[in-house]
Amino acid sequence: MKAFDLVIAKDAAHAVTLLAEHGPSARVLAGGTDLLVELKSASRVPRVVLDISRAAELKGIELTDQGLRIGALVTHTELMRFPLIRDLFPALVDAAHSIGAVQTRNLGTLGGNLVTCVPSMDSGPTLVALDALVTITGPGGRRQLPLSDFFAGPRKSMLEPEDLLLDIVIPKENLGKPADFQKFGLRKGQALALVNAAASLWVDWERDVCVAPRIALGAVAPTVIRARAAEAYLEGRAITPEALAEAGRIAVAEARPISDFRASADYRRDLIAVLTRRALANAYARATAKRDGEKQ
């Protein structure tokens, strides 16, 4: 590993003074499960390393007015014991269980793991199917924007190198909204997905049909990606198993799977149809077990 200068940022805002400073020649350290390995493999080492783990901004899970806000430092084992977290949106747990080994979930972030842009990563598919939206700041300020338009391309996101991702936000409307996370890897743990879907949906039970289905796949494109096409055919149809199966042959049709070492472009297209399937059954599933509760 080359030698390069540690900077410790004392907040999000000295952390955005030092980045628009040191400008692309900085890199930013979270948790450092992604840019560790890269640090020893690279061969264009950063003059700098911005530590931002101090930064408390960037910290927390909590409620607002606008839904349930996540910080990007939020690492994914805390995702995965938080009781809000838990009863709302049990996908996300799953999801993140689905990430590394132990020792990976306990210092890796959600918001890096959002920043790699890796088209197979685990935390986003769920996301995207809750439709969470995603606060940058940098010199001019705050904004935000959806976090599927968040993705630019393979390990490319939208943020400018003097930008800093402050959180996660799920919006209000969202909340408690019946979702599923689908991955499939060569083995149970430690494995990069073949391919990972999620849906997510309300229904509506005086018609039985679907409202609002959001349907989000990974590792089948350049980004993640949401299935529009499958969305729209599944509103405010009645759900049933034959349904559920032709959403998941319309998504095939919107992804762009190649093939590699891992797998075929034609095994990872059946895959999508079934983990499409799965992911709306499930979320379906605990959208019947959430009104039977309520009803006793």
The other form holds:
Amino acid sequence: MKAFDLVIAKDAAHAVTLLAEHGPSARVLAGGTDLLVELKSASRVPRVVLDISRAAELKGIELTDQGLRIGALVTHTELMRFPLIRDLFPALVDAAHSIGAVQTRNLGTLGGNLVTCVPSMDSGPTLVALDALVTITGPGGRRQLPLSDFFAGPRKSMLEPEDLLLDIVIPKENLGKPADFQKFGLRKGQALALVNAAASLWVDWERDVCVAPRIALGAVAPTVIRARAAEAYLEGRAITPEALAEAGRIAVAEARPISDFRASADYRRDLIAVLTRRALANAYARATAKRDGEKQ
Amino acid sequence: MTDVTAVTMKLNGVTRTASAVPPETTLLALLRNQFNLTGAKLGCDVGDCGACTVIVDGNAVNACLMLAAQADGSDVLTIEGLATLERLHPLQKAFEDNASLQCGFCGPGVILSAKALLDENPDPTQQEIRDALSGNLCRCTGYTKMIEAVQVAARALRAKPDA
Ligand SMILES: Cc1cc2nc3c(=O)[nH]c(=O)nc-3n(C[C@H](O)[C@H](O)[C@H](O)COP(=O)(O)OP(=O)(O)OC[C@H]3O[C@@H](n4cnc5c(N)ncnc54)[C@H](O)[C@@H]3O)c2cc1C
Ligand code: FES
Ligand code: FES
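Other form of same protein, the form predicted together with the partner chain, not the form predicted alone:
Okay, now the whole complex, with that chain kicking things off.
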């Protein structure tokens, strides 16, 4: 790696001050599993690398008035092990588990994964399907925006160079919303997604119809996307195998997959239909299991 | 801001300090070049192969993807810290008895990944062992004998946790 200066932020406020001071000549370092790979092959490295990994406010998972707050520095392993996450959102556990291998999950953070804005990121779809918000702090103070708006393009987020991603919030009304994550890679471990998909839904059991369905897809467009037409098709509709398959077909038309060395666009289109259907079916199965659990 | 920093860590149970570490030094480079612990290998240098696996504060990590400065104040275990002069660690013994390695390049990383697993989960299923080793690439063996050795070591450790 080419030489850089390393500055260690004590806490979030210190990090913001340091970022304001160094501006675009600085890069933030969290778990380093993406940044260090990038810097090792880069012909030019930033003058300053700002290590935020010791900032306590960016760690931890907790329930707040707003919902479930997950600090940006929470690692994929911590997410997988956290009792509240395992309880409320098994889909988030599956998504975290699908990332790289143990060593990568022990270092890599949720915030780092989202900020990379890599279209195949595995943390994005489930959180988008749960209407998650991100909290950003910068010179102008704090602001929040929907995660789906945070992805500006491939490898481009809405963060300004002076901004820090603080946390990810799953809104209160979605706590425990049945959801599922599906990933198709070329191997079970250490493989990026050819396509990944997440779905969440509530069920109106009186009428046995789908309420507030969400479908999010990764690796099929410049950013993680929502399949809004497929969602609209399912809203208020009875959940049958045919309806879920049709939602999968509609989602295909909303994606813009490319061909690359991992898979052709046609193959990705087939995967979108299948993974969308499976994610919806599993979310529905989780909803059913939850209802049956509550009845007892 | 500094050109060099001091890094202090508990390394295989002993507190060690490296005084002049350039910021871009990885933990792997520090271990191999400054502390002369060459058990952790430099394979891919980008997190794919696991040959550089060490245990930091109980977690298996790729030392090639961590800056030395990020390990300041941590407890680091490398393969050199596993055996005593008298005897091998049960994992090392099981790998030897079972002829689980061929060229051995992946070995230190595989054994440390297995150690981190058994520390947390003394009775893993075969699938859990596979999952724990999925970040350690082996070009020689096909993994079967490694998985068997981890099962043997797990049994030995359950019978005698202090072995
Ligand atoms: C071998 C290997 C396998 C992988 N497999 C997968 C996989 O299967 N699926 C997947 O999705 N990803 C995978 N990744 C990518 C990577 O591990 C994840 O994206 C990881 O979560 C990144 O987090 P990090 O903390 O390591 O980020 P870092 O490398 O520290 O940072 C990544 C980027 O985000 C910025 N950043 C980080 N945190 C913040 C913050 N709080 N505020 C502002 N900016 C910030 C950094 O400046 C940098 O640009 C893999 C990586 C490796 C090396
Ligand atoms: S050398 Fe670190 S993972 Fe390959
Ligand atoms: S024994 Fe040769 S790489 Fe594993």
